[in-house]
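This document starts with one chain, in the form predicted alone, laid out as structure tokens.
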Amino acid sequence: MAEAKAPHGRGGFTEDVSAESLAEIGLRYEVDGEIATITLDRPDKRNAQTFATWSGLARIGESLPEQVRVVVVRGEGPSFSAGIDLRMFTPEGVPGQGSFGSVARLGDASFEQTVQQAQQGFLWLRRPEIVSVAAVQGHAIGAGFQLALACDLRIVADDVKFCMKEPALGLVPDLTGTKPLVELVGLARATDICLTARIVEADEALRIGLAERVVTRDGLADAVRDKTAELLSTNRDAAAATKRLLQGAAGRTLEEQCAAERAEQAMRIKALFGGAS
């Protein structure tokens, strides 16, 4: 795989996503043709996340090369991500990044901007022109759970442990995770998962729709590779159009969805057959 440097990113400008800059904050980013792989790479800290993690994820999204169709998000070591770096709860915080205490002292506008910037690291994974796949093993706690939820698909190892820890810490999940959680499992079950901060293991995750597939830990990489190949086997533009339809379906009436289908199909048929005699 090649180090990812994207002079023509989808965000309209180039961000620093060099291996060196990302390694400093515990991320790896590689592009191999139509596949991008993002690795949380702080295994000694169970891939705990910081403000810099979220900024780095956002920079990757802004700089994603146009040819990429599938984005795989994974964690190095025994855990996908154990959530927020606990140093952020201390007065000292994370060196060079501050703490929740320093954020609490911001004015309202600056506070909202800080959280919004963090959310950008997660939001781009839902773009219609890509499919994002989370390869999840071990702990996926709090911010780790929300990163998995930000992806379109979740393939998990049989040792996975999902947990929405924020309410137990006096916080709310604010990294875009609440909406997909409710959409996947329903309001009642999402309430139970969040307000008890209980562990959801692999069998339950599969049963309630948090995971598309459960495999052995040793089989996780192969399962993700197979799914990626399946996703790349479909027409690029048809895949993006279909994802747009699916993402918008919940907010439309049946009549509105039918109209959206007609509009997308018109573009596809004209693109495929418009030049035919």
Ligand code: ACO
Second form
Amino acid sequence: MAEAKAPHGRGGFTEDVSAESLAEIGLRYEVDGEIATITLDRPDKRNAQTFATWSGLARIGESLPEQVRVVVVRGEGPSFSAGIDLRMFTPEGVPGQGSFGSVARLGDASFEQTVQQAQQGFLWLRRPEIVSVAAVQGHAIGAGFQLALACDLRIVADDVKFCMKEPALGLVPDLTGTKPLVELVGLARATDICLTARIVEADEALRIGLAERVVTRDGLADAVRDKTAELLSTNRDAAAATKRLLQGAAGRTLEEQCAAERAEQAMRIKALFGGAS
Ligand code: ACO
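Can I get the form predicted together with this ligand as well, since the one above is the form predicted alone?
Entire complex below, previous chain first.
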């Protein structure tokens, strides 16, 4: 498996995703043909996330090689991610990155920009050209839960514990997680999960649609590998077009969706069978 050198990715410009720069912020990134794997790699701190984590994720998204079709997001060690680094709540903050105290002193425009930049680390995982798969074991708390929600699919170990802890800490979930959560489980369940900050374990996650599959902890890597192979078995362009259709479905009427299907199919058939005569 090659270290990703990020020549010129989809963003069209070079980003620093060297192993060294990512290791400094607790990330690993490997590209193997059509599969990219991102690993949260601070297991001793339960893969707690910082602003640097999110800018690292955004850089990976910008530099993702064109050939990549499946992005696996995983966490090293016992937990997928224990959420935001709790040092953010202290006056000292995270060295070089500030604290919630310093964020609170930002002007409105700077605050908006700071959070928007953080969200960029998550949003690209929904691009139609890729399918993102979260492999989730142990705790996925707050930002960890939202990172799993940012992915298209979640394969979880039977010890998984999802928790949207932000409201218990006086915050709202703002790392792109609220929309996918509502879309996956519905408004009432999302309200219950967020406003109680309760833990959702594997059986419930499967039942309510938060997880596609539950496997043993030891079986997680194999299950993700199998799903990746299945995802790669379909036609690349048809898969991207179908994902565009599925993503747009909720925002369209049936008639609009049918029109969108026709438009995508016209492009597919022209591409496959030689274009209009
Ligand atoms: N930020 C910084 N360090 C953390 C975090 C975190 N979010 N979570 C765990 N750690 C550190 C611990 O301080 C500890 O460090 P130490 O060994 O230097 O003392 C180490 O990781 C291991 O943590 P334990 O609590 O001993 O591990 P355990 O497996 O028993 O528990 C658990 C894991 C349940 C995740 C627990 O660590 C925890 O509750 N963490 C905080 C979760 C949290 O509130 N996150 C914020 C959510 S809100 C948001 O993300 C916006």
